[in-house]
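Encoded as structure tokens, the following chain is the form predicted alone, with no partner shown.
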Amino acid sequence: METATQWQQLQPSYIREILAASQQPDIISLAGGLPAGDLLPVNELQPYIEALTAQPDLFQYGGSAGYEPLRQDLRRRYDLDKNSELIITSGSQQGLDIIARTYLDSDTHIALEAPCYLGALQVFQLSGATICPVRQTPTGPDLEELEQLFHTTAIKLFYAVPDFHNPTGVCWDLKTRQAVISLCQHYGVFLLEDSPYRALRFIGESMPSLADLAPDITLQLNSFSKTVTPGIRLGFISGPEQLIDQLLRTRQAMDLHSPLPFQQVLLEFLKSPTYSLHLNKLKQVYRDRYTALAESLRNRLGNQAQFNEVEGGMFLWLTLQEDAEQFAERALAAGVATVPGCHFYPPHYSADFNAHRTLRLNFSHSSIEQLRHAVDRLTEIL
């Protein structure tokens, strides 16, 4: 059967396939997106997930906006505005394909800073829409080269991590927020905010959302897989009410709703006094475990590879003085899994942004053991 015209303009997910090498007993994955295994809170969802026996409604067909109790839940949680809803989804994945299939088409224009999170390139690529690569500062967006795209584009949507940007780490400034969503009331364009690693800052002070400073324009993705596990799929999208009543009806013609025995035991474990001491011990861990990776880099490659700090989330964006697709092949052969950072990219522009020497690694799933090490087998290539 012939593919469709979409999905033969779809990238193969390059991390999605390393991941198969990287599951073999004498490979350091610095690759993947992973939360630390060991801090799966396995052992604390245990008596939640033996209590959904005897709740049998749990287990028929449920509304496709979600369970109602974690919806409440959710509300005072993230403070939504007055006028915002909220979609449970299956991890925030399904959110930005909820949100294409809503909104985008083949002779529409969005805009993201580059990199750019690989499954939401996939998921743009997949609706036909044309995307629109801005360079990407130690702050953020470039904003003259993200208001000269603006001014001559109809621009309808921008896609953006401002927290802990995957797959380079930054943080947007708050000069650089409230810039970019001027821009965005002065031009009309919507913005779409991603938010996976938002809660896991473990340094300096945290950051209004996009979604704070401009409920009125901005739908927010979050996700439970990088604070909780991902295995319970759980994520949600928030929003002006009347553009969740319009996802909503895309919703219904996908899965009709994600599965209510996890949305039931992610409920109970949000309220528990244990959930807060788990995220706390999770950033204290990050901490730790990027100030190693950062240290050893310093310490071990000196000026043959280039940084920049983060304060949270998963990932460190190294620069180096070669070409990094070679570089990381000689790393799988030394036994250390690393992501080029050409493939973060939409085709044919990483030529344009200077990719060719970057590289993303992670430090959250690997021991401040396994990362030393790492390095040390880095170094030796080098």
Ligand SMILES: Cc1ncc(COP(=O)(O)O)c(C=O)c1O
The other form holds:
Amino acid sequence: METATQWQQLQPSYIREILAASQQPDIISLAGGLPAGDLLPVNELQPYIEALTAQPDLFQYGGSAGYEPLRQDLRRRYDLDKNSELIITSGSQQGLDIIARTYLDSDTHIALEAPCYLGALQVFQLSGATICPVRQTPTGPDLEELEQLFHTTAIKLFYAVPDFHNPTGVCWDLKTRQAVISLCQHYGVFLLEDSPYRALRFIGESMPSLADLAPDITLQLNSFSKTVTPGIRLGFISGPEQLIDQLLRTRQAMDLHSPLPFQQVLLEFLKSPTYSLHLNKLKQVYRDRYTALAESLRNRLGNQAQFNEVEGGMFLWLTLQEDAEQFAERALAAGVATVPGCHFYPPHYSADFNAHRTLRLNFSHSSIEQLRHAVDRLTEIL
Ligand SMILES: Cc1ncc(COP(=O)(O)O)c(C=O)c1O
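Given the form predicted alone, state the structure of the form predicted together with this ligand.
Next comes the full complex, this chain leading.
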């Protein structure tokens, strides 16, 4: 059967291929974006899962905006503005899909930082919208380039990951947050703030989110994939009530709602004292893993590889003095899976952005010993 025109624009995911290759026993994978497998709170969730059989109502159809007790809890927990509403989604990836189906046409222009989260690029590609990348600096998007883009092109939405960006780990500073908001307000651009790593700050003080600073022009995506477990597939979109109403109609035409039993399990876990203990543990382990990786890279690779320090999240972005795709192939042969940076750019753009020497390394999924061992192997092939 012939595939749809937009489907033909969709690039096969290199990451899926490399993840398959990295399943082999001797490979240390720094390639995926997986949370620590040894810290998934499976035992903590067990009593709430067992209690489900006593609640048959949870096995009926439910409302498309989500399980009401969980929605109320999230409103309070995330201190939503009185004019804001939320929809519970099956992960933030579904949130992106709902937003793209609601607001993007083939003649829409959407701005984003380059490099960019691959799953977002794929959703935007499928919509047929024109993707307009803006260079990322260590403190956020290049503001001059952003203003120039807003000035010359009718941008509808700016997709942003201000806290511990995937793939670079960059966290926007406060001035950049304020400047981006002013530009968006001036040029009538809506913000789509994707925040799956925001709760994973392990160094320094938290900064206000774009939604905190400009709730009337921001749709925010949140996810429990990195803070609880990705397998339960739960997250939410919050934003101005009128926009959430529009998104709700799209959601009704999709999968109706996310599974109620897991929404109840998540609610009980969030309300329990173990949740904050779990989150603290996660941040402490990620800080230790990141510190071990950063120290090994500095000590072993010296000035052959450079990176900016990160203060949270799951990724470190390395710049080499050689071609990263060839390096990643040699690294895989030596037993270390990584992702070359060029895969995080819209097609045809990576050359413009000088991506060919960059590499994403994940530090959340491997033990300190594995991370050090991986750097030993990388040192040998450099
Ligand atoms: C920036 C970003 N947004 C969204 C997602 C999707 O997460 P979820 O599991 O909530 O669908 C990811 C996953 O890695 C991500 O890195």
